[in-house]
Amino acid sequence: MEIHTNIPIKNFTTMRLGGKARFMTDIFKTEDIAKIFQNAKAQNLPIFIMGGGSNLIARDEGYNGIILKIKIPGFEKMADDINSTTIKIGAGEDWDSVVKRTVDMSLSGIEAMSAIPGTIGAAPVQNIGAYGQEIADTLISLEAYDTENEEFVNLTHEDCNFSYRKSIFNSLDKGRYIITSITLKLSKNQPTPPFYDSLQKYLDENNIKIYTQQTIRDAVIKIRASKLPDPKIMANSGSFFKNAIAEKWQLDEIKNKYPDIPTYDMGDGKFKIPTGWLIEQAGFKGQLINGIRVYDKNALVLVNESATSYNDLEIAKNQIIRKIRDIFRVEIEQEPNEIQ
């Protein structure tokens, strides 16, 4: 295990912003986590966990601690029956590579989350999801290092307290657990309609009538490629804002002026509104703000075209949030995590 010093964080995040990390190291073995944590604690050094850096924003001041890049491997079949297969996966595995592998095994449950960048360990943190699926649908447990009690633990699905783009790992117990593996229970059944609206539309338009894990994966990859810029070519962190959640009274107000607003009924009087739609209606699509471009194919994405600092990004972000609040009386939130 080699520890590096004064490493530019921008080289490890897809938004390509941020100062230097005082220390950084790669973690390939679970036991190394306990060693690093105890050493860091003795030196009063904070620790930050990094996966693929695709859903992460770094500030200009950098990080005065140690960043652990989790690269723990593993893909093991734990159980198998007539209806499902249960698989344990190392936190350092590439998310999309795992999706491909499960699709090749004719397993359902995560195929609609194809082409999402990042690592397995990061998936439960914000309960990643796309096109009607989310990690909470299939995750039955995970293993992690509990920095509070300094021990490795097994957390159940219920322990994670999943909700829309939320879990204990980015809310109540943020920073407490270092995820080392997750266990998913995937179905052997073929995907069945109705599918998420935009996915169903693509399938209908392309006359796709036979639904398999592979046809769904292929469709999602093509949809995402048409809407999301490749971070290797254009610096971005994917969807920069979470979809807005509105109360019924808020939605009723908006519908008075925008009767065709797209919504999704979440129950309990709450409705999801596509934030990309809100941003587009507010006139931001394609705009350049302080070197940050609102992507012209998907207003939910902010592209770092010429920004050189976190401050540039913050100005653009806040300008968009304020205008959405002023126009629609809805508060939108940043989706990527921040190193702090």
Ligand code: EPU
The other form holds:
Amino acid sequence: MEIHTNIPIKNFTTMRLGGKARFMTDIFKTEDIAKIFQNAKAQNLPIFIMGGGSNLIARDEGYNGIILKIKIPGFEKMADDINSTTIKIGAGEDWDSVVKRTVDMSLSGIEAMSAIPGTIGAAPVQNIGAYGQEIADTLISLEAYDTENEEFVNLTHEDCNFSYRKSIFNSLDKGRYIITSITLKLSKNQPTPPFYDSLQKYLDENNIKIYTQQTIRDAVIKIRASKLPDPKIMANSGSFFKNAIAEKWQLDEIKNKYPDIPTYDMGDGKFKIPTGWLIEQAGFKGQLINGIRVYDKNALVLVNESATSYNDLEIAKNQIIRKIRDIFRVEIEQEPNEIQ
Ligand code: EPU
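For comparison with the form predicted alone, provide the form predicted together with the ligand.
Once more the chain from above appears, this time first in line as the rest of the complex follows.
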């Protein structure tokens, strides 16, 4: 294992901001995690786990510890029956390459999550989702190193306690587990409607009437390319804010002034309000604040155009949060994780 020192974290996150990491190393083998954890513990060094860096913001002070970049490979068929195939995948695999492989095998369950940047191990942390699918729908278990009990564990779907953009890995047990592989149970059935509104609209407009894993994947790739900037060209972390969750009375209050507000009934008395809509209504779409551009095709995305520090991003972010609070009395939250 080669350990690098004083590494600018900004070269490893798609937002391209932030200071240096004291140490950084690539992890290719599951066993190395236990070794490196013991060493770091003996030296009192904190550990941070990084996947593809596409949902991660680094602060200007950097990280005074060791960052592990998980590169563990693997794609193994575990079970197969008439209806489904179960596959175990290494945490270091690239998410979209895996989606492509499963689509090529005519399996469904993750095809609508095509073209999401990042790694397999990062996917369960924020329960990634798009166009009506989320990883919680197909993930049956995962393997991880438990830094609390210092042992490798197998966690079931229930153990992960998934909800919208949330799991134990970014809430209750944040920092405790290092995910080494995930196991997905994918269906052999073709995707069937009803599809997510904007996906169905695209399919109709383009006269796509045969719904296969491949046609859905192709459609999603096209929609995303039109609404989300490619991080290789424009520095960004995808959706920068979570969609807002409002109580019925809050929504009613907003509806008095904005009867056309788009909402999604979550079925538990709560309603999802698209934060992109709130930001657009507040007049921020296309605006440049301290080098941070509110993306003109999708106000939920912040693009780092010329910001040089985390501080610049924080000013832009707080300005947006404050104005949304003032106008709508809704508190919006940052979506990407921070290294700390
Ligand atoms: N909208 C606007 N203005 C905007 C952007 C959106 O009015 O500038 C409104 C539109 O009315 C639209 C609604 O917001 O009907 C919802 O927009 P969209 O369907 O594009 O999805 P989203 O809620 O903005 C979420 C995820 C995305 C995911 C898409 C598609 C979150 C935080 N974001 O975005 O995930 O790709 O749905 O399923 O849940 C990501 O997490 O990085 C991400 C890109």
